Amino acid sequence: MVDKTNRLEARYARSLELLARAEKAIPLQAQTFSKSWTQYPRGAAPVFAARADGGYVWDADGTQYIDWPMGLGPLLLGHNHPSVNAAIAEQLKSGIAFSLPTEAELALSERLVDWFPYAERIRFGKNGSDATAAAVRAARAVTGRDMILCCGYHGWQDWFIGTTTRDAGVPEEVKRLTEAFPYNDAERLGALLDKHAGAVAAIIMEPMGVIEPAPGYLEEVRRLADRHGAVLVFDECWTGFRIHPQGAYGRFGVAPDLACFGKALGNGVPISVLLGKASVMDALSEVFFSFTFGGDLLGIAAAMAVLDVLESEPVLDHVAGIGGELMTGFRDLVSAHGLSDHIGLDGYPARHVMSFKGDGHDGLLLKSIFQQEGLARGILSAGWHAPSYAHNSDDVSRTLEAYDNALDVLAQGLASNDLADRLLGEMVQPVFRRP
């Protein structure tokens, strides 16, 4: 066990260095809670990243890893796309940030209006968080009323996030103003509406999260919302352009009045998206939803550029075909390996999450070794995978094959009681805690 914990110490060396650094000058040492060494076994992970290309990852020590996470969800077309680099590379020469808008953000506006069939007006922000709290105050204004009922993850604003364990700092009567319902469960969302009667401003809800809507679940919310008077927005920062062109409109035919997206539209450049129905998005000429880099040329360049490869070349097929094998080879090793009463795994072929139990600490500590033994042999993954266009047969091949020995160590964990003994580094912690 020493042998070990001294090659793990000698092979994030510099990341640890960094770390320690970072421990005097940074809360968390990382400024996104879920790219921090809490999501990775500390002492057996690499902590800082030092650059990336196509579907890999090197961290500050020099090691080749492939890259699951993809910086959270953006990198859809993968790191440095030729396309998009060269659509920024030409924008730097004509400038970044001006005082006037720009015929650029025009020119999004309207291609995405055109992308999206039921959407007439467009703004931009630089996050999800920015779209989803210019959604909820757009549809405060124009009904009147405070009340939003929400389903998913809608960003770090005070208006969600005091639904969460993560509520520090969020006044008591901001959380009375957001009650959260539960996803495929019209019947309880019709019960909030009815209970919050002629209050409720907004249903904001990730129309997909790992999870399919159940059979004419979508279109009871849309009844539900219309019967209610509550503006509905689908908040679709990681759906958007990972499950169809044009998101859950195009693979469930379900128009919401709102819409935001981020993500995968800037293929790692900041940009997000408020699109949606006149009625409610012409609020916003009063309503204030304003800061310096809303225009930012950027993101727009990139967003044009992501466009244009969506529309040119089988980036989903083929997201589909990558992310269908790994999903596959990952069962069937859970299987296997008689895991399955231990780990699960739920999402789509773009999108997909491991789930673990049964370990006496809520899954956290089969997670880790996971992880630990995934990152042993070039695998980053936080327990999902967002699969890219830059990803290919080999790396899936390469994943499963270093996922099939981390799959053998806990079965052999579990079989001999030993699992804790196995963990070399510290346990995972959630982003969200339970209560």
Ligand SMILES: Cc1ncc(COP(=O)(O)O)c(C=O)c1O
Contents of the next structure:
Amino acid sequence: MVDKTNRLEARYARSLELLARAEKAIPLQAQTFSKSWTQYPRGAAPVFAARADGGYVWDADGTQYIDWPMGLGPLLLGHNHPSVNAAIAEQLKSGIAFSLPTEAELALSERLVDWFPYAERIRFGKNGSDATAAAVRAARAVTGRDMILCCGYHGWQDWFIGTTTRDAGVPEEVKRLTEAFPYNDAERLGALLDKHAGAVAAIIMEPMGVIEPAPGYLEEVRRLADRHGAVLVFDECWTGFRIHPQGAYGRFGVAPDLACFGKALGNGVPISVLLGKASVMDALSEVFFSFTFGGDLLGIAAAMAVLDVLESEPVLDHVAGIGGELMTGFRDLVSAHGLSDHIGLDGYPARHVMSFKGDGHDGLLLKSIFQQEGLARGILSAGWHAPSYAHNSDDVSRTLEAYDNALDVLAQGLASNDLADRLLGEMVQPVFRRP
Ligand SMILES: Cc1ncc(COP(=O)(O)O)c(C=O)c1O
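Which structure goes with the form predicted together with the named molecule, now that we have seen the form predicted on its own?
Everything in the complex follows now, all chains and molecules, and the chain you saw is the first one.
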């Protein structure tokens, strides 16, 4: 064990040195919670990344990993996609920040109006949270109501994060104005709309998280929104371009009033959009949604390039193939190791999430050891995969080989009841604690 710990210290030496420095300079030691040390077994995991290319990332110690979180989802085309990089480089030649609007923002807006049949107006943000917050404010303005019903994750701002366990700093008055509802349960949504009759401004939801909508569910949500006069917002920050080029509308045929896209739109360059019906969107002429970097040209250049690639290359077929191989292979391994009671996998080929349970630590000990063993074999994952156009079947085979080993360690630890001894780093933390 001492030997192993020493080897780990050497493997992650630079990361741990940077972490010690960051403790003095950066609260949480990271800018984004899901990128932070809390999500990896600290001491047995890299903490800082140095560079990336295609489907790979190198940590601060120079070790290469197959990258499955891919920047938390944006890198649908892979790191350093040549078309996106070329578009960014081209834009750099003519300026990136102006004090007037540009033809480029008009061109991207017109393209998105053509891209989504239900979209008549477009506004840009930088993060997904910008788009969801603007959707909520516009919906409140046009309906004259305050209540928001939500389903899924929608970003860091008060209106949403107050519904979670990471709600420190959100006033009680604000928390009371948003209520979460469970997915695939139209009856519950109907009951909430009745409870808040005449007060619900918007129903905002991820049209699909990691579970397929039950037949007729999204149609029923659409009907309920109409019946109660609420604005229906699809938050497509994940589904956007991963389930269909037109997102949930393209896949399920249900049109929201508004939709929010982010992540994959810029393939890593920050840009998000709020789009939808003129009857709601036009409120944004008055409703304040404005910030210095609105219309940022690097984001626009990247988004245009992403749409070009999506239009001309079989991106989603490739991602579905790679992701499908990964899902099937993982499920087969879990059952071969007799771990089906402890480990599950939900989602779709382009985004899927593991669940761990049954070790007395809410599954987090199993998850931590699984990550630790994957990392030791060159796989970066926090228990979920966001496959990209840059990944290939060889990456999948190497990942499954590493997972075979990792699952073996878990099966042995469970059989001999010594799981805790097998964790060489610290246990990972939940994103949102269970109440
Ligand atoms: C579905 C969904 N909506 C909104 C957001 C917020 O986006 P951002 O973190 O870019 O503000 C996220 C981020 O993960 C998301 O997954």
